[in-house]
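There is one chain below, alone, in structure tokens, taken in the form predicted alone.
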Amino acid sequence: MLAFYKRLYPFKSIFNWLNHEHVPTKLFTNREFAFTLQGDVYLRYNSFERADELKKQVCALNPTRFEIGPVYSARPRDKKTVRPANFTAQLRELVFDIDMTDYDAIRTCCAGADICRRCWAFIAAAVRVLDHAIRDNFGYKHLLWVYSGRRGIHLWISDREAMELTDEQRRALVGWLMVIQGGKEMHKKVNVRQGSRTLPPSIKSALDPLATVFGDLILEDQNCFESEEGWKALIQLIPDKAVAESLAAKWGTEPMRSSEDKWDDLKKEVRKFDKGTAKRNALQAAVEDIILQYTYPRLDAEVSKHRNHLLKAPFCVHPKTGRVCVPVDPAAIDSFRPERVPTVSLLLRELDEIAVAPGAGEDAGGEEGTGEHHSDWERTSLKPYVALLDRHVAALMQEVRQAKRAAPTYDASW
């Protein structure tokens, strides 16, 4: 880990991302950093003036990971000398967390902390839906998706308006995006409409692409309704008792029917009722709600509701997998493979190969210590991920520059 922090971690890029400018501002100097050390020692309310100061402290502590918190009204390291009323969280990226364990009730290929290419499709669908929903409905542009290193993905939104949201506004926004709600004891987790009325437009727009995902992922790949447990869970979501009992009897005597067959059986039952009738409308609404329940993003709402929430920094290393928490391009989310993400051991091997390669110059490893090693990550498989962050930062900084140029100036002439 120490070699990783000294030679590979992109502190400069992280600084630019958090600071929005090249010269330090309060967005960085008043930002909280929290460190997790060996033995579960947790150090909060750290703050720094520059990227090299952060790097020096990280290398001195060698944490297993570190987290990023809000921008406070005073420097977090001065918390003990500031009156509580003068130490408040003022700005914070709007963040979201999608974790694969929330899909354990419906995925059939893995469970718990395990993740594979097949169940990653749940995360991919969630990213596509949430990315479009936030861009189209709220107009936010600076969305950074970061793989968590193990079984999930984080979203950081750096638009100024998003950073200024109060806790109440964050709760309202998250509540508007929440479609899947309820614990294990609740069978029906989608309740976003009145009776059998049409879905809200924002959710309706996601239904068609999710219907395709439902067919490919739920019915074919995961085959969620093949087992008795799976089809009984589906039966619980059918509002018409007679239809539910009829399907349960059929599926109980024909246990080898595939999920696609059972879904066709349900659609045939729906078509038995005339269009426009109350029963047809109720069953049609139930079919749509089932698609949403199995494919719509499952959010950890508590992560998003509070400005003072801390979240693991991009490019940290997950201690269980050794994988780096790398940015992800939402446009290429379907081709992203968690198992291909660079690990610390792989990156250090790549550095070793550079060091022994014929003609390797002095810049291959840089000087020992905590100074910047600008070229080291560029020589490893970490390069495309840092480049992705830098492109995100460039767009963010460009907007900041444009806003400054457009701001009215005070005329001091007499």
Second form
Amino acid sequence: MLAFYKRLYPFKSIFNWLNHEHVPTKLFTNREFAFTLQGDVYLRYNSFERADELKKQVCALNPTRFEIGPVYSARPRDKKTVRPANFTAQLRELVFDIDMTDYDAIRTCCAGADICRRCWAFIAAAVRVLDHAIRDNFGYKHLLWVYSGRRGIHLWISDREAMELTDEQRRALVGWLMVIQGGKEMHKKVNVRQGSRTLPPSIKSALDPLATVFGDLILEDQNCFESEEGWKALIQLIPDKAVAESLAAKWGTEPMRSSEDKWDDLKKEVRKFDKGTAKRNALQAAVEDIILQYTYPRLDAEVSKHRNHLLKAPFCVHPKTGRVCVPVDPAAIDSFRPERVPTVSLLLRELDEIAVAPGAGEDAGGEEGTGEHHSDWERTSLKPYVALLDRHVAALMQEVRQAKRAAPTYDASW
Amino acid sequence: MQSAVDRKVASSKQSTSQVERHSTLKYPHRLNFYDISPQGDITIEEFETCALDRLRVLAEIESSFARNRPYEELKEVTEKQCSKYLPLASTGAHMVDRDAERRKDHVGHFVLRLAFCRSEELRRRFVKAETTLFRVRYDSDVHSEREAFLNSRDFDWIPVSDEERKQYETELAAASPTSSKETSTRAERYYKVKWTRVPDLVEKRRVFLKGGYAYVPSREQSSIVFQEFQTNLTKALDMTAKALPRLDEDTRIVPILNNLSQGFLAGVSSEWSTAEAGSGDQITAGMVDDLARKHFPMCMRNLHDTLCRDRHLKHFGRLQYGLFLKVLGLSIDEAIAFWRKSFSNIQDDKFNKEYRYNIRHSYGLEGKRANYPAKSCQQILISDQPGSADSHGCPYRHFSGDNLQTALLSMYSGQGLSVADLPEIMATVKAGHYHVACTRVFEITHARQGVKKGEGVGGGESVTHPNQYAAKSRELEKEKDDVDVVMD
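Show the form predicted together with its partner chain, please, the one above being the form predicted alone.
Every chain and every other molecule in the complex is listed next, the one we just looked at coming first.
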């Protein structure tokens, strides 16, 4: 791990991403870092003046991972000396966490901590919907998606306005995006309509792409309604008693019907009612709700609601899988393969190979302290991921620069 | 603009107050955003009365929240309280000294700002109560006057143009909750604001969002206004809080302010805070067991029995029971003694490391040093639902039927509860009236002290707080003792 932090971890890029500028600002110096050391020792309220200070501390502690918190009104390391009233969380990237465990009820391929290529389709669908909703509805531009190292994905939004959101506003935003609600004991988890009316426009616009996903993923790949448990769950979501009973009877006697057949059965039942009748509308709405329930992003809401929630930093290593938490391009989310993400052992092996290769010998002497290895990642398979972050950061910095350039003229006129 | 006018009016106050003028009011609107602090001299007496009267109104609002009153009822209660303590006539009412009323409203608000800016908790509650008061007044304001008030202020909303409205017509229609008539969207005016200004509408998806802007229909306009009021007040309070330590003050105002903020804390939401709960007498660790058997409501009795049996309670159980005991009158030293004794399976070292801090924390001696009130029935019923291994919560709600009956009999049969009483209790539990069931048990177990059915914990009141139950029970016992002594 130590070699990973010393030679590979892109501290400079992370610094730029958090700081938005080259010169350290409060965005970095008042930022909380929390370290998890071996043996579950947890160190909170660390803060640093510069990127190399962070690097030094990380190398000294060699944590299994570290997390990034909010920007406080004072430096977190001074927490004990400032009055509690003067130590409040002020700014924070708007973050989201989608975790595969929330999908356990509807995925058939794996369960719990496992993730395979097939379950990734759930995440991919979620990413597409969420990415579009946030850009379109809320107008945010600087979205960084980061694979969480095992079975989930994180989203960090660095727009100035998003950073400044209060907890109340964050709660509202989460409320807007949360469609799947209700605990284990609640069958119908989609309740977003007012009465029997049409879906709110934001959700309606997500429905079409999700219908395709529903066909490919739920009916075909996951085959969610093949098992008895699976189709019984589906029956629970049909509001019309008669339809539900007749389908249950049919499926009970013909256990071999595939999910697709069963879905067609349901759609046929719906079409039996005339267009425009209340029953038809109710069933049509139920069909839409079912599609949403099986495919709409399932968020871990608590993460997003509070500014002071800590979230694992990008490029940390997941302790169980050894995979690096790399940024993901949402446009290429479908072709992302979690199992192909570089692991720390792979990267270190690559480094060793470089060292052996001729021409790379000059680095060998600079092992201790001063030796800046910030370019070592360029020669490993980490490169495209760091480049992705750097591109993201460049766009962010560009905007901050422009905003700054606009501000002084405003000040001068005053 | 508006503020400049206000200031000018305020500074020329002396001269205008001598001459009675009818057409120009110093406060042109009944509603006030309280942007400007009152100018001129205020006597100490006025300072205090304005604040106290306003506090009465706000306290009523808070207790309405605590009792979970629906908005309509809250509005009615608040208006009644307002007309008693803080009348505020419309501009059309020429018979009333509108300026005096409005000035009182104005001064009272600012005094309470001073009193309530001191802690996060107080600020939050003050903002909530004040925003509600504003909302009640806004709703009851005469339509034309409300328009005038809205025009007097720049709310920074962008009217949505016709083309834009046409472009998003279906979306707008789908987003508005009551477009039963197809025509309504076309007739409706829309305003664009940054979505962050209407989080409540966003959370419930009652607006259409595009590019960070919320399209608010004019009938939801009030939402923007309330939000603006709340944001302004929150900001102003933060600033006041920062300025307060530098207040160059003699000893006249600070005691008043202290008094006011305490009134808010003690009098309203936590009626059973330490200040008034103890009938003066201290409780010692040794007395708890006896008290539990005689006076505790079922939730606490259950926690006590669990504690005795398992020699341990889980976190929320400790919290619920510990705070209850604190308010009952158990001092911190006695509390530590009590828990130490009860956790007899746990080593000293572990106890000191893991539990002592939490006990001291709940007494406000550690961490942020907050004086936590005991949990009310409502909190026990609704928040922190017990998990599978927990024993906190409300037995009437969180026990299954047969367990509840067994527990009731084993706990209270000594105090007069019999099998014959169970059907009645179980019926109320099934109907979801847990506090009624609890109150009925109180009546049955205190029948010997002369409590009749329907009397509740005094005057027909039902149980709303475990400490209220225990306090009344102890009171009854004391009365009876006194009577016995007299008879002797």
